[in-house]
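Coming up is one lone chain in structure tokens, specifically the form predicted alone.
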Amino acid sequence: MSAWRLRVKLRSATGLLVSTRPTQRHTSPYGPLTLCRSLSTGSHLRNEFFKDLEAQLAAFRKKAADALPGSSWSPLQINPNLPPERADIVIVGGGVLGWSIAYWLKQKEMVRGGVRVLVVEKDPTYSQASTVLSAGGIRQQFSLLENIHLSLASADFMRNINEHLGVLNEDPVDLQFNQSGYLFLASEEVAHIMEENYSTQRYAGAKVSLLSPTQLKQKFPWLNTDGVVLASYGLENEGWFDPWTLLNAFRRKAISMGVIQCCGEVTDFKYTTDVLRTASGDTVDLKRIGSVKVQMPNSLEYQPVECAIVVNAAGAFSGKLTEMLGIGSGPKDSIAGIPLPVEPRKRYVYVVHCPDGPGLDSPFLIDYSGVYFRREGLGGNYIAGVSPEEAEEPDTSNLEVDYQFFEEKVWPCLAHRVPAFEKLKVTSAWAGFYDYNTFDQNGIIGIHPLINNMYLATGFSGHGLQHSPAVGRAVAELILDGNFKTIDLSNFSFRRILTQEPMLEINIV
């Protein structure tokens, strides 16, 4: 039989209780054995065990409470990137136009949070976005009053951009705006058009001057004026800026005001249809969107979003959205048979290096051949390009660059107009999409006549970036006020396509 002995020694001076190791003695045929156990080690293990058990019980109690009726617990994992199930306005397209519209909607709302706005963008990297792949220019030298007014209003917005898009405790917006005017060159054939446009521009309040070949040579001595009989030069509110900065400024401000962003693609709509009969006895299907289906990137997961209004700001791919709703699939002689005339057109932008080029006084020059160039930075770099002929439009299934196009179509004109460019070297290039309006190359703004809650803001054919501040405000006015308040853009509605009355820019190129 074993016996335990515990010796305890009290130290009255320090008040400490010190325990020695207890010993257990056994009687064995070979003599007494002594086993030692440490009480302190056993106590530590038991404490750790009970702490771990208590943590597991607490986690179990929390899960049980979450599973009670009325809680938000779900056995399925929720994707935090999913858009909300409901929104007042869904903007399809997170380019500069989409974010401008979102900003102005929140700016005009009567009550903070009164309008729930969702922006859906399918390309979160913006690697194929028209906004960031553009040349970044802004000009007032148009022939249509609407476009001139849009340019003037947008230039004023950019000049005071931090009053509009500044965010508390964030860095101010720097568009890196280069105040260099556009310089249009006219041959004898089109000089009269330039003079007419000049009168319209001055009437609208644009600051533009006409230059003779002699004046042109004096102002820009590096320029070859052969074949030029007249030039038009913008004196203010023209130049170029960083498109990426403008897009991010709109996005940052809109999100700070409560706009929700979502990376996904709208792949379908749920809608109701009312059949109406016209005075001539024809029937018309009038659709109303109830929800949009947002497909998450690289996933089978999707989220239906109920909404009251959809804004089609999908740029080059906006025509595909209306096709989902049956627009353009009806009989050819009916309204339903008229598609949204917007499609992607690929444009190349070439970066060239020429140390002996025009220098800091270089404007954004557009030759009457269509070839353009402007300075890019301060190190003798320039960007250049030209729109191809209709019959030579490049393949839009990719964004690959055709360098042979530069050799054949761009460089000869550049070298003729600026002799120093004979020694240029191409250092890089990129391609981007225009949201090209095949009807009249101007924006389509307003509600679609067969979809009574889809607003269009597309088809700007190359000047959507520069007009984005003013167009965003105009679309917000149309949605929240019911009509245009600042600039009347009713001539840019879809109605002109129905009536076959194009709004064409009459320009020298």
Second form
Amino acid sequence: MSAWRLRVKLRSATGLLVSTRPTQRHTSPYGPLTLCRSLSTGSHLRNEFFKDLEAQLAAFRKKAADALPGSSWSPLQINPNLPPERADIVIVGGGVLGWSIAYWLKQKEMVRGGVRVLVVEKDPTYSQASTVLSAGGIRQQFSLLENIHLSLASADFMRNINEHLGVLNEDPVDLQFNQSGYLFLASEEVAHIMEENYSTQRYAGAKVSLLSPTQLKQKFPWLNTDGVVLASYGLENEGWFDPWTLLNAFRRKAISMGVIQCCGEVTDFKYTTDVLRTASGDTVDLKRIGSVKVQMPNSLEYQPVECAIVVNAAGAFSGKLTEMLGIGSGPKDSIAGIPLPVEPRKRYVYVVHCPDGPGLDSPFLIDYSGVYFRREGLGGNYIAGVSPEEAEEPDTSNLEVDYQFFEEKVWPCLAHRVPAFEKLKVTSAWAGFYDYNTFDQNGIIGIHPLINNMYLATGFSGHGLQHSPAVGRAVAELILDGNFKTIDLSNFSFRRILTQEPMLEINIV
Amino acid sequence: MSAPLTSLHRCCQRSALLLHVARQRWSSSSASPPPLHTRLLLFLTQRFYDVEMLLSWRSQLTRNQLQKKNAYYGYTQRFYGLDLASAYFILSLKGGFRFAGQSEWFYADQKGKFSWDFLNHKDTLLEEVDMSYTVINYRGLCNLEGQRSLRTLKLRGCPEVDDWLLARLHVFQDSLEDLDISHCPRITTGGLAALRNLKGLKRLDVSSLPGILSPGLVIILLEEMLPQCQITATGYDYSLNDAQGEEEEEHMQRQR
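Can you swap the form predicted alone for the form predicted in complex with its partner chain?
Okay, now the whole complex, with that chain kicking things off.
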């Protein structure tokens, strides 16, 4: 009996070792001649052991490699998505401006690894981010010199984008830039503003031309020049591009230069306060951020990141960030009582299809009523929208689109301006947030007066994307060089909000 | 005249450059694996900072050389005037030109040698410029900006001509009548939209542009945009089979 069983064992061993069949058929080692299954549990377990032998050996090899020095195994289970415990600069907000600042910081550092930069973005799908929901236009037709210079510098950057953001052995960046220019139409009342702006733009070096209604009709026969007295047309460096490509180009290059990316939300700050006393006896609290609490998504886990500098590039949600530091909750007549005047404002963008619309030469047209449209692709699709009145601002708790708004506010002006648009069809629409600066609708760049190490780069109210390369460079200069070096943006500092001197864009819309 | 013969000669010589450029352009989309030395370099680059730095220096060096070739000829402009500076720039880049009122072309040969006879014609504007197969780019065009009576501009097969250069052509909008931008690998549809400013254009050649994805539609839109212009667009595969894409074959001649 035992000898027979021994032979069974031997045969089973040899049979299984010799014949490595991939199919796990539970045949007995005797072949098709047996009439019944083997009843012994011992041999069954031994068969499975030999079948798993390869996997067991691989696991053993891995365990041995982990045990040797130089491996990254540790018995403590650490979440790999946590940000590092210490970073030099934490950039809150992973939109195009945040990544642009990260790229320029790494570009300007003097030694490799000179600054440790961490970019914290709470939503890696960018579902509510202003960057990817933008119409993607760039223009130099502003009234403030700083804005024109920022646009020109950004256009220069995009022209040489592969020189700046090209990564070795990766595909070149293709922004899909449409060089179509912007066309502003002015009515009788605002024509003088347009002429003044034209001379400022020319002085700053922008290539813009003024057109009379007859020239307009000649150039764009599909346009209805009713009520138009003057038009300003961009000849060069103006058009639209793909914002997602720009964001990813910045991100790819910054990560290749060593910027650390973290998906999480900044929920708290740890700061120290210096209480100073003014001559009249009032106290001023100067805060210094010591660490940032980054909370992981959908989890209670968090990591406090010690940092030297925090950059607020959170876009539409920047106001909430400064609220955490107590800005805006002080007494009304003190500096601490002035909140950061940036709040989200919802803007709708409608995609329409019109087969007889303007062709390849259609620019980004902005009417004096505020309605704008631009061509999208080659199939007769256009993107249109308008900025709503102050009193009729839509609710910002979600990104739902109101199609009634299109029919009431956008379509009439559009059809009046371009008669072909009387027959159009709305194919889709989306909504995005402007990081709207309620004070003067221009960006706020610089250190906050009450928080010693928080740099603000927000509040661009719809121009953030087109200025992002130049603003990123400016903020990096501010942090690393101490002052602006290429474009002087000291007029955009927080000071103007304290002194209540708005830097308004005197545009015709 | 000798001009068409020399241009044919240069065309054959520079076809090698163009194929090389086209290969580089489409290397990411080709299916065949790169050669051994490229793969070895890639392997080393991913593991050693030094190799990565050397390779990035090499690409930086080529870019710097290109920018030097296209630099602004400020000194020449100051001493010899705008037109001679433009002429000198064209000849340095191995291009050719013809003065207004003259009938002979000034060319630089393969090695870059040219005769200095053009210095005799001071303050004469250029009428026709042939920069085919040269490395002119956006920066280099600033040397030609003063030529307000430029009638013909040939930029056939230039590897560095891109959409931004096309946008800058608006400086010639009053005088330009003939533009040839065929075989330029970097031009895309967005750049062709920039040609809307050239309302005086009579002849446009946009053949074999690999950057255009739907050539049939783009040519139709171009014809609508420039009604007085005769557009030549050969070398496109207009078959309905999308999988083929564009190939370098002489198929249809679309002319108005």
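Since this is a predicted model, take the numbers as computed values, not measurements. Under this definition, the rigid core comprises the largest set of C-alpha atoms superposing within 1.5 Å between the forms. Positions refer to the first chain, counted from 1.
Practice prompt. Superpose the two forms on their rigid core, then report whether the C-alpha of residue 280 is displaced by 2 angstroms or more between these two forms.
Written response: Where the cores coincide, residue 280 still shows a C-alpha shift between these two forms that is 2 Å or more.
Worksheet entry | Rigid core fit then residue 54 CA moved by 2 Å or more between these two forms | Shift of 2 Å or more: yes.
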